[in-house]
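Encoded as structure tokens, the following chain is the form predicted alone, with no partner shown.
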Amino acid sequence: MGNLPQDSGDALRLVRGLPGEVRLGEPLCHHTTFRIGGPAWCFFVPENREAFVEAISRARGEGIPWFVLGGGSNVLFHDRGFPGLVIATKGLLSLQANEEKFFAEAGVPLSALVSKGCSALAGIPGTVGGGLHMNAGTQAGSISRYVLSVEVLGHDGLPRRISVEECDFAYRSSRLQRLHLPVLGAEFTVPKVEATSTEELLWRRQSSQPVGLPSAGCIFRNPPNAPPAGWLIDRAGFKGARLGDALVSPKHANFICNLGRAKASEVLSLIERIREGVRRVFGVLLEPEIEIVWA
């Protein structure tokens, strides 16, 4: 985790002079769709890409833990929070388009891409940066199908443009995620005609997923050469299972919902029980799709 910071003075010094909003001890539950997570040592919303790059470079240089947060739709923070710098991309909202392609910064909501014709992303609540990291998608396709290139911040602290092939996109994963490369933005193209309409995808989401309660989306990846994770969890007897205010959705067993005051520890315990139960019944080890940020 690097050098754990000690006081607020260190936090203010870390981002001093950078344009943006700084909050000390900001509750992370206010910034995730799970509505779970303790305070961040320092929560920073950079106004522009230069401040975003510099904040990460400073944290790297001082060995301070850092985490880039987009829409917070696929993440579980610890109840104790995060003992470092959380950099939110909500200020990186530039979207430049022409007739054939467009460039979107990391904080642009995926819904904005849908409005540009990327209908396979309909109903996904994340942002460009997070969506690219995990290759977010629906049954109609993933974000990678639209990508021409991605701009990342390299480990040397320099921005660089990489091709879609270099991103090594796979089912709910990418090289960006594996190498912890922060996304600055990406260039996209869209097909002239999509096989599935936005309206149909939104209807499927509303009818099959627990959209009325806080959650982080699907908890587990669908395993290869096996039935979907939701089917396995249901048949293993976990649909409707509850621990505190953490509930395995009765509507879709691959969702864990927050009934109001769920703790990260309760969610994690349910995840481990489900994994062990499915392994015991079916011999399949489920892998989490959400990002678990543990202190």
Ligand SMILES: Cc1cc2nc3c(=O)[nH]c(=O)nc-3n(C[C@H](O)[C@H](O)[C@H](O)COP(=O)(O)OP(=O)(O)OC[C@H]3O[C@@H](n4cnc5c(N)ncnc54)[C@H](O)[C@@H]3O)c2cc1C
The other form holds:
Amino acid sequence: MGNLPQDSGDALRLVRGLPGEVRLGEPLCHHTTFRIGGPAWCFFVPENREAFVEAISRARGEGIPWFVLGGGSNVLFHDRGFPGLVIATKGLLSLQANEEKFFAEAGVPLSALVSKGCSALAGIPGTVGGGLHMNAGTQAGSISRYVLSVEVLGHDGLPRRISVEECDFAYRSSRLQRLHLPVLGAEFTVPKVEATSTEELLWRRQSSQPVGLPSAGCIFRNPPNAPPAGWLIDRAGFKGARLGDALVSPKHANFICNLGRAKASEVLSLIERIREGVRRVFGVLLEPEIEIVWA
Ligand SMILES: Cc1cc2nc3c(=O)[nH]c(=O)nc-3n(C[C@H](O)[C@H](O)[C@H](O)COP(=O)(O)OP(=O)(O)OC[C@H]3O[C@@H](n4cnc5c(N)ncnc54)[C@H](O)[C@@H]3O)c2cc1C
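Next, report the structure of the form predicted together with the named molecule; the form predicted alone has already been given.
First the chain shown before, then all remaining chains and molecules of the complex.
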């Protein structure tokens, strides 16, 4: 995966002169909702989009592994961490609105979109960049339904705006994800009336999910032409299964929770056991919804 970085001097040189905060060896468990993940070789929080673009361009130019981190609510980092540059978007928070539409930068929390009327996203703990990357959503709809256009950093190193059609959004996937395109921000429209209220969605979540325990949300995508992943995992006998401090939630079998000191390796072993068990019992191969970063 690219050139392996050498020492801390190299890490500091990579982001030298860029406005933002840099930390060497930053534990990624501090930046994921799973509370799992070892140190990042270099952890950089750019202050503005220019620094975000430049940091990625430099890493690309030097062949150093890089990873864009939003709210960290859909990732499982290795216990050994990430041997490259992790660029966190939490400094990219600009939100400009008029009456019909608004532009939100990559680090804006999805909860801010809910406040603007995108109620289908109620309760999803991520950012605009992470939400667009995997087309986050609920039973009431996905983020793509509100998108007018997305601003990305092209492979040529230049920012450009692409239409919603070009993003090719589908169930928990997008072309942004397939082409590994960093998202700078997006323009959204807001429907006047939504079928499902924010309160109802939050209530459903509260009553069906292990809210309060560290997790990364649903581990697996719901498979096509089959019952939901949670149902399959439950009926294959994995509800409540535990490995170390990694627990298949007794409340919602598609969640793995961290009871305190769960290791990424334990979560991954549970994932493999569940996949194999569900395949054996139902003949269905579950695909992870979370991003497993095993660089
Ligand atoms: C309790 C809980 C409940 C959840 N419920 C739901 C739900 O109902 N529906 C749902 O869809 N998801 C749900 N999730 C999963 C998660 O919140 C969403 O997938 C969310 O969109 C992830 O956003 P993030 O900013 O946290 O992304 P991260 O976890 O930081 O990153 C996820 C992926 O997106 C990429 N990414 C992040 N920012 C950018 C960017 N600017 N440009 C390009 N790529 C980027 C990362 O590189 C990574 O590949 C839940 C998670 C938890 C913990």
